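Given as structure tokens, the chain that follows is alone and in the form predicted alone.
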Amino acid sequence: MEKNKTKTIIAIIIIGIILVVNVMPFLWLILTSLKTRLDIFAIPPKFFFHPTAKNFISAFTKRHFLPMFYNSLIISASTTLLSLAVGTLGAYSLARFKLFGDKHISFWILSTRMFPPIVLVIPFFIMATRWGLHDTRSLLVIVYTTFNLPFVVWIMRSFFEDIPSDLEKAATVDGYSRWDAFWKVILPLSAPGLVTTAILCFIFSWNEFLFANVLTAAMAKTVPVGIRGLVTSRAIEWGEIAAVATLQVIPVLAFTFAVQKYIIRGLTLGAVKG
């Protein structure tokens, strides 16, 4: 009994340390966004101060971050939907059909994800300039989808392989076509995997900086690129950076909390198998 109590106390202490390490940076970010410049650089650091919304107001009135948030949201949502639509069908094909050289196809798809993004920036820039796509949201959607597809295919393939194919055969016996069996039986069962993959795709697109920095100028500029603009040779606007970064986290957190039950099911799918 005493031994179990000691283990419980140690577990609570470890969990507390993990929470502090992970939560403290985000908490400090929020506090910084609410401070004046004097409070930000105060020594010792201030935990209690008069909060101000000046940094948030300045970010949207002087720095014009609203269009950037709009661009980030449209690009991330479009990329996630397109990646899931194409990648899910590809993953289902690899999981269910015997294709010539399917193992090589799977490895080739995965190998495209191994390229360092910096290697592909210049070719994308040249093609975008020649085709008149530079500084457009469509270009970033295409580029991000290209990088997300191997990721979606490999994750969703494992989910489809875990779903018994007998369910589809039973559906076809009941009069369903192959497409109806996929749409009405298999896809709902793979919902946890779809949601988990969607979140990861959205986070990648939402936070991506390198391609957005090179392939956009003004019209399609995203939030990470806008934050980089707050670091100048004259000063670093820490208050505005913290304010925008705080707002940038909110959509991802809201989306994640809204679908958290699917995430848990998605991450634990297959864990109970022997």
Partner chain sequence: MSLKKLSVFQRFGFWISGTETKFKWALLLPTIILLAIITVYPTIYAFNLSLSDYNLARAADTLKGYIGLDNFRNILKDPTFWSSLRTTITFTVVVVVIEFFLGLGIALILQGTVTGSRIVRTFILLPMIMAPIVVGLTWTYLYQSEFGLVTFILRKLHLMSYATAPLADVTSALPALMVVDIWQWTPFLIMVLLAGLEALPTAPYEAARIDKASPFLVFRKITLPLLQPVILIVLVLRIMDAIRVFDIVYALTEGGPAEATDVLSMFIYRNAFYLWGIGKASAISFILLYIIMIVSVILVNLLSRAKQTV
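What would you give as the form predicted together with its partner chain, now that the form predicted alone is on the page?
What follows is just the one chain, with no partners and no other molecules.
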């Protein structure tokens, strides 16, 4: 009993250290977003100061971040819908039927996840320019969808596999078609999986930088690209970077709070039932 008590105390101390280390940079980001130029450049770094909303205001008035947030939102939401619609069907098929070649197919689907994005960014850039798709939101939606597909397939497959297949059998005995059994019985049961997968897809697209940076210029520019754009050769607008970055992280934080129970399972492609 005594031993358990010491362990709990050590555990609490460790959690405390992790929290400080993890949250400190983010907290510093928020503090910076509320500082004036003078306070940002202060030596030694200032912990107490008069907060100002100037950075937030200038990010939207001077730097035009509103259309970028709009782009990010539209692109991430469309990507999420499209990859869920296509990937869930594929996942269900792989989870329920054993047919010739499906081991190879699942492995191939997973292997596209391992593909280094930098390899694809060059052909995409050239093809997009040639086909007049450069700097369009649809292009990013297509690209992000295919990157999210392997993820959706693997996660949803592990969720479907947890649902007993007797349920479909019972449904088909009751006169449902296979499709109706899936649509009306299995899909509603996998709702928690769908929500988690949707949120993770959204976060991946919301955070993506490399493709957005190469494949957009002005019209379809997303928030991460806009934030990086505040680093110029003349000056780095730390106050505005901090302000936009804070706003960029908040939805992700809220989503994570909602689904943190499943997030580990999601990020390990369902391999760890966390």
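On a predicted model such as this, the values are computed, not experimentally measured, just so you know. Residue numbers count along the first chain shown, from 1. What we label the rigid core is the largest C-alpha set whose atoms superpose within 1.5 Å from one form to the other.
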- prompt: After the core is matched up, is the C-alpha of Phe209 off by 2 Å or more between the two forms?
  reply: no
message: Quick check on Ala42: with the core superposed, does its CA move 2 angstroms or more between the two forms?
response: yes
